[in-house]
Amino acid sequence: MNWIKNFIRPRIQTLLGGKREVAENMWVKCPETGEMVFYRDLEANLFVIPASGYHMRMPPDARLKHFFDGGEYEPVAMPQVPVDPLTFRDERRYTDRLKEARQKNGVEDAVQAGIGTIDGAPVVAAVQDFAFMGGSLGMAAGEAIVASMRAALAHQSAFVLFVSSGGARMQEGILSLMQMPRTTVAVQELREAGLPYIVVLVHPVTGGVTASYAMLGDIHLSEPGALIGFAGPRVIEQTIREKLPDGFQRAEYLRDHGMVDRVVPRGELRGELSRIIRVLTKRPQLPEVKDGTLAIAAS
């Protein structure tokens, strides 16, 4: 048998032209429901499952693509920081967490920001990406959405923000807390040129970024099912050693208490992004087709 298994059989595989790798992400698996989607199939669904609804993390170049028009923008530039400026250690090096975390994402850091138009109106668009050390805020997230916020002010467009974050980056410590205030004096410099803030939030959102530039939007959208708050629900159980509302934290929750102005799926994002952008920026609407027919929007 052993001859069999390492002859014959490689040798097969050989003169068919060798072994079909398949790649692991072939299959995903729906967290809800254990649904297997095919990764395509999800894909071409904007990351949600198509049964259950179920939101899963959408990459930010497929995001920002999704958003613009015709995919296309031009990408913000973003400064330069210190590497790891307290030289910190804990397991691990900062250094060699970030080098990995670079590698498997391809991006330098948590935060990826574009200039485009959207049905064409101006805007500037950054996504936050929880794939990147937990979408944690660093020096570099906090230059990037500074960056991201007076890219809007030099273009005088409307400024969207896709926020996915755990909070602070710890292995920066003070720094990393310090872009808690910086982000939101760059928020208020927005809200003094007139030009509209939208805060989109995605699963999930806690820690500092909660107390920050994440609930100070003009308006403040959400993907279905996102959770959002300061702590998570299970440190708030166990300091108040009390049994939290069903559904607590998550976004209909927010909706229904006041927290969240709407709750819009992916695939309605994107519309109702481009609404809410021409009426606070008082563009027309564009034209709505209702039954075969064009009608004009209502402002």
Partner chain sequence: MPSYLDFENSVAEFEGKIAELKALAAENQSMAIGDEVKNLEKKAAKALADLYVNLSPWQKAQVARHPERPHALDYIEALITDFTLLAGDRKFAEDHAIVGGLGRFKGEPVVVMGHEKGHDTASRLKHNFGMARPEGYRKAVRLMDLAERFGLPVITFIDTAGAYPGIDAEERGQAEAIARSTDRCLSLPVPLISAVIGEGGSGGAIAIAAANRVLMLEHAIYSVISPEGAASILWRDSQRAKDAATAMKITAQDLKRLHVIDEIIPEPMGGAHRARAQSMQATGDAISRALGEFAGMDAGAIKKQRREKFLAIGRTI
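And the form predicted in complex with the partner chain, for comparison with the form predicted alone?
Only a single chain is listed, so you will not see partners or other molecules.
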């Protein structure tokens, strides 16, 4: 029976319209307070619940559009990689899981990136999205990070990474682990070229991703409440057999323990990133407008 299940399932998903298209009038529940919010209102507020300030997951295209000037960017072409190098299967075939994730998300893998400007300064930004197989780091994502960093190198621009990932993609075994040194080489290339590399940690970031490029930025920002660590909380609880303290491995905890520079609400991220990039690349200060936000420069 299994082969039937495995064979049929992806097709049913297509018929049911697995793509992430949410009706504008749909209600979304705040995971923290239970408050109901209109999807449209949530989207307008950068997927932050207005009353509670809870940061919901933000789709990568929305993230990139919000980040770049005028919502415009040129996508970074992502290199092709061998698919399923280990011919891996657990309860299901890896190729089936991958097919399903691609259909559901409408993209090839977990990392998308664009080339554009922020307040006139050239910048390359990449998003590693938890929605795609837990944002896991396989060959495709690793190669995409390398390609994005090299795009910044080619454009002599700053590189910003919005990263959310559970860590290695186990279905790619050791080749997933090898993405840790591979991406680190690309980080070193940025560093040697004197280009800023800014990491924005987005809930959650764990495992091999935290233990490589996500902790090697020149500056580390984090969204509020993001879980950030090497070992996941469940693994630690199993090891030490006790409950973890409140707030353990959260963004604020990492800031207090010296691993994150600033915890920044999503609505203020763009302004912060622009300001930091301008200082690091010695661009003139933008005129400040009255309400404390920055005016967008024409060039």
